[in-house]
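Coming up is one lone chain in structure tokens, specifically the form predicted on its own.
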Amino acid sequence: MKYAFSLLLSLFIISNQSLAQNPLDFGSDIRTADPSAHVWPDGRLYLYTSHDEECQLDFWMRDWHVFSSEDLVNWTDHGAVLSVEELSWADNFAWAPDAAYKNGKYYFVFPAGTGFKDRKNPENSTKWMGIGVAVSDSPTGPFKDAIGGPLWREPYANDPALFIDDDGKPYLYFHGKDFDYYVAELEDDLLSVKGDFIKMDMGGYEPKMEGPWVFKREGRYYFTMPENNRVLTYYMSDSPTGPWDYKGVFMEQEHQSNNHHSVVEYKGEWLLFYHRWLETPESDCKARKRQRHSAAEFIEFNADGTIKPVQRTAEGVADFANRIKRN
């Protein structure tokens, strides 16, 4: 009896370990954040991330990575797709990227910058960031800086989100210093801005935001963001440029730390990718107990299209294969 109980307990522990997929297991101890998820013509899901190096100083980040999967449990690490060392106009701040497929090419949009942010004496800060575009024939790169500079230098901008509508029009959403809730329509080759920035109508509610992500579902557009850089909230609209109707929170904050996310449909399931600040006891970085790790959850919608609240879980999307079998 005692042996049987021990065996059942062991099987239970093993079973739960096999279901524990948050944070996502990329096959190494790499720290990733800001996951941007896309499904490309080859049928795989690709995740473009920023890269937190061990004990890095104040988000001084140097390259971007890509991972891919067909079952969301077993991932292929394709390595770094681009580094600030390959840029002539920036040498730091390889922050949250995004990507798109258009005209038979893969486009990688990324923020990068120069200078230094003085948190104690902000008046001494020299930090600047802009958004670049790199192009490749492959979803895993190598990507090459396509314009040799940022899309624009003013305003200071980061956190690009590239959305291509059903009619082929490309839109770039971003966080801009004193310039939030603007969108730029891009030219068809995605290498320059078409016309002026468009100030969107957010229905009178414009909180501090970072990391926008826009997607389309059943004819409705969703503008999602980490409100106050913490809690994930969203708006809905009938147009990619608004006016937008604020709908509220779909994921609460954790540890009063930043979040950055993406939403995508894959094989009939809607998925939320995001990052978590988790205790990392195996780390050599004693100054920072929590570090960022990419994670994922299923995301569901009500009949009226609104998003149901999403909870952080240990199992994440480990049940993906079984779910798609039931679809």
The other form holds:
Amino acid sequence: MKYAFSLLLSLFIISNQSLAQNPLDFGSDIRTADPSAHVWPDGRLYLYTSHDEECQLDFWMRDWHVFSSEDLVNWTDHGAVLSVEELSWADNFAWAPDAAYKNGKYYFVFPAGTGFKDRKNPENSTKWMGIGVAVSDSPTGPFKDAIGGPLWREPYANDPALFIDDDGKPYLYFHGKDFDYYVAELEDDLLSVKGDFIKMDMGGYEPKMEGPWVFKREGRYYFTMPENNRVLTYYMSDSPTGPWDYKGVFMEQEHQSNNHHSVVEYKGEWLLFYHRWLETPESDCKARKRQRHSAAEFIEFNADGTIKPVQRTAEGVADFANRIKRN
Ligand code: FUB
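Please give the other form, namely the form predicted in complex with beta-L-arabinofuranose (FUB), since only the form predicted on its own has been shown so far.
Below: every chain and molecule of the assembly, starting with the one above.
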């Protein structure tokens, strides 16, 4: 009887462990945020993330990492793809990156900068940020800075997101103070801007935002963002440059903290990658109780293409392998 009880208990613990996939277990003990997901020609899903140093207080961040998986449960940690130490023009603010595959090359776009943000006396701030582009023959790098400077540094530019449309045209969306809801079409080699920035028509609603992410599903475009850098909301359009029609919230905020996400289809399932601020008891960090961890959820759509609200769960996408078998 005692044996049977222990066996049942062990089975219960094992089955719950296999269900608990959030935060994602990359098999390494680093803090990741701003996960940007892509499926590349080798059939794997790659997640490019920014990297929080332990206990960092003001988003002083130095490098970007990449992880890959075929089942979203077992991940390979490919290490850092790029560090600000490899840049001649920036030494800090290795914030939310993105990536693209075009003409046989992998492109890594990233925000970085220098200086110091004086939160008490903003007039003393020297911080600036721009967007760089690095290129590699492999999805896991090494990526090399391809320009030797930012694409631009005025306007202030952060949180770049690349979208390559079915006709091959590359677009770069970004978060820029006083320049949100602008998009730049890029030249075919993704190393310079084609023409002017395009101010998009957002249908009259332009809240403060960060981290735009654009995807296409069934011929319709989705412009998604952490609105007020907290709650995930979206617009829809028939064109990658708008006009956009605001549709509202698909993930609420948590702990009054920022969020940053990406949306991708993999093996017939639509997935939302995002980060959570979770208590991290294994960390010695006294200064900050919660640290950022990458997580994932299934994301579903209504018949009219609108996004169903997504809840944060402990199991995340643990059921991915079973779901794709059922597809
Ligand atoms: O990770 C640094 C910054 O925090 C990102 O660029 C923002 O989107 C927010 O997640």
